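So this first bit is one chain, no partners, the form predicted on its own, shown in structure tokens.
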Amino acid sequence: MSHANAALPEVETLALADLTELLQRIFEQHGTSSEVAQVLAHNCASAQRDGAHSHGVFRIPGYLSSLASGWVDGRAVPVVEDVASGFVRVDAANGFAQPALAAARGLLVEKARSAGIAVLAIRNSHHFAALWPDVEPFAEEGLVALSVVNSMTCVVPHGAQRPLFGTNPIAFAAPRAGGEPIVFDLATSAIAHGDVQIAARQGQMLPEGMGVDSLGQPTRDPKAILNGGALLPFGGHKGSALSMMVELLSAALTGGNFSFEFDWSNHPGAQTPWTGQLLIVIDPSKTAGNHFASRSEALVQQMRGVGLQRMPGDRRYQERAKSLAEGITLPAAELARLRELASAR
């Protein structure tokens, strides 16, 4: 038995609150502001929490490599421009997006609330967390909310023979009565970009069907996707279409760069794509009846009796509950960098 015992990875656990104060202190130090690194923080500690690992932690290395690099500047201060009765533009100024979604976001809800419907559309941004995040707080308040964002070109359009897309997500949040708001967030690829490099780190091989390597053969081998390979949209072409829908509302739509317009080779160690990002806002108690929460309970119900064993976001969800309950477990031995980070000079 102390042989089993033995070989089990040793791990900490530890509340959300210190994860967050931990994740803040390493974005100060490698060069962000306070206000940036807290949101920032907050975001990464809450993927981890919800169990989002590809997007947790493990998104430290490339936050700080794409820092250190200069390619985005951590201490940014969004401009937030009022350009019409249901529109907000926001420049984040070569900025992480989260922080403009911030500064924009009393504005966005204001707005949303008074017309019933507001767009926001941030330019000059880098997105690297996920999306479900921006979007999921909006339910909470009562509010639907539809967010897309484009990256960097790594994604062969259906039927093309070299890579063009991004991953170019799409994230839904809807309020739900007497429940978890529904929320999803899904890539237009087969697989998030961040799902190959855990495989890759891992050793493990991806489904059929995930992406091509440097010839455009297909391909299980997650390091040869990530040398030279590509990613495969979702679905053939309807992923297809979806993610050039995601590059128009995401960079041409706002003023941000498409996937493949950006130069980052003069940036050795940049990561974050400079993008762009579109959130639209419903207020649906402007709809007839206002019930629309009710509604979406009704729909949950009927999708439960028809056999569904789990709605989108079941698991984050359950993730969530566990670890506020019990804390947040990480490797011992990565919680001991995260520590070194958070103190080095």
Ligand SMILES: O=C(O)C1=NCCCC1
Given for the second form:
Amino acid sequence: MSHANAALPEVETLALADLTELLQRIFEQHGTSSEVAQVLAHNCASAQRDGAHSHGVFRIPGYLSSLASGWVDGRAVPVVEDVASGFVRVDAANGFAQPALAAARGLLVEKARSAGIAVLAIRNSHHFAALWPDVEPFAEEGLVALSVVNSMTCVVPHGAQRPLFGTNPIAFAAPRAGGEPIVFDLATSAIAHGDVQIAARQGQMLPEGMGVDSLGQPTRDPKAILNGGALLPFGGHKGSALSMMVELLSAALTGGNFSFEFDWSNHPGAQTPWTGQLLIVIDPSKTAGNHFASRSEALVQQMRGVGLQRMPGDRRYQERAKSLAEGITLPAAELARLRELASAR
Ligand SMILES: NC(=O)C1=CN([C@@H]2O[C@H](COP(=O)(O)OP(=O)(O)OC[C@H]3O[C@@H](n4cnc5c(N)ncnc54)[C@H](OP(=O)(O)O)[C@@H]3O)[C@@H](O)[C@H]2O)C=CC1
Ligand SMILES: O=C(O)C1=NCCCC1
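Please could you give me the other form, the form predicted together with this ligand, since above is the form predicted on its own?
Okay, now the whole complex, with that chain kicking things off.
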């Protein structure tokens, strides 16, 4: 279905399953195994379905240029190790983080249910996506999940002069009795790198306080941030401390790279950070019996009761419901490019 309007670019609407299948073909055509293509396509289509514009199909060119550069292995087979009662370790073998998580997921859940808590340490991995798809499914199964991943040097630690940290998101998911899981997913930078790229492409200025130029001076110009400048942490020293924690948990604890440790200069086109990821999964029945979901619901109701209009996740769930009912709308030119990429090279 396509529709045009004199003032608006032509757009096309397609079903989630069709977008997923299209993305799977793209990945397969550009050097991934069909197993990896399936996981990445599902992840990327889910982000687009939920209106995550900086981490949906926007990311496809970056995935493909990284694959073409040889920086990441699209056919990597993750190696899962059962290291201790509450710990699972995965070497992603220089592949993407999501297939590594998929390979370890069953063991992780089994351990979380038996021990009450389990930790998954992924190393040697590339994460180029939104983080909430990694935690939300655990909450749908009644578990509480927290994940962190570090990215690439582009954030100046609070009080420092030069960038060191990545944009380092933290995602959390918890079950709730009266509705969709409570989920938040936030970069520890004042703005995600992807949103700076989108603003630069659209010729828009950023709000104050997001970044600095190459001389370390505050700027609202996304191009100045991307060309030699840097981002700032959110919330000054507080976001900076959280970003430091993400580096420690995602890299030092897993055996992955810190955001400043990898050098992709010999791989022109490389865009996927080669780092690590940590997930912690908790079975709330071990401490709260059957009460956790009703207690989290009570908290949500109290928050609504004091006037909260928007919970983290509300926007995504609304976008999701709309996409599932009406289909996913993309600019027709973008969809045409995706279809070209999906056809044989
Ligand atoms: N792989 C990687 O290395 C990286 C990935 N990312 C990804 O980038 C994405 C965007 O991150 P970021 O820009 O920080 O996200 P946002 O600032 O847009 O949102 C952060 C969280 O706050 C919620 N939220 C936003 N506005 C409000 C509001 N007014 N009231 C209540 N809740 C609100 C969002 O819910 P909702 O979703 O419903 O809007 C979301 O859970 C994330 O998915 C992240 O994982 C970022 C950095 C690096
Ligand atoms: O938006 C961001 O910030 C990032 N997203 C994917 C990985 C690199 C950083």
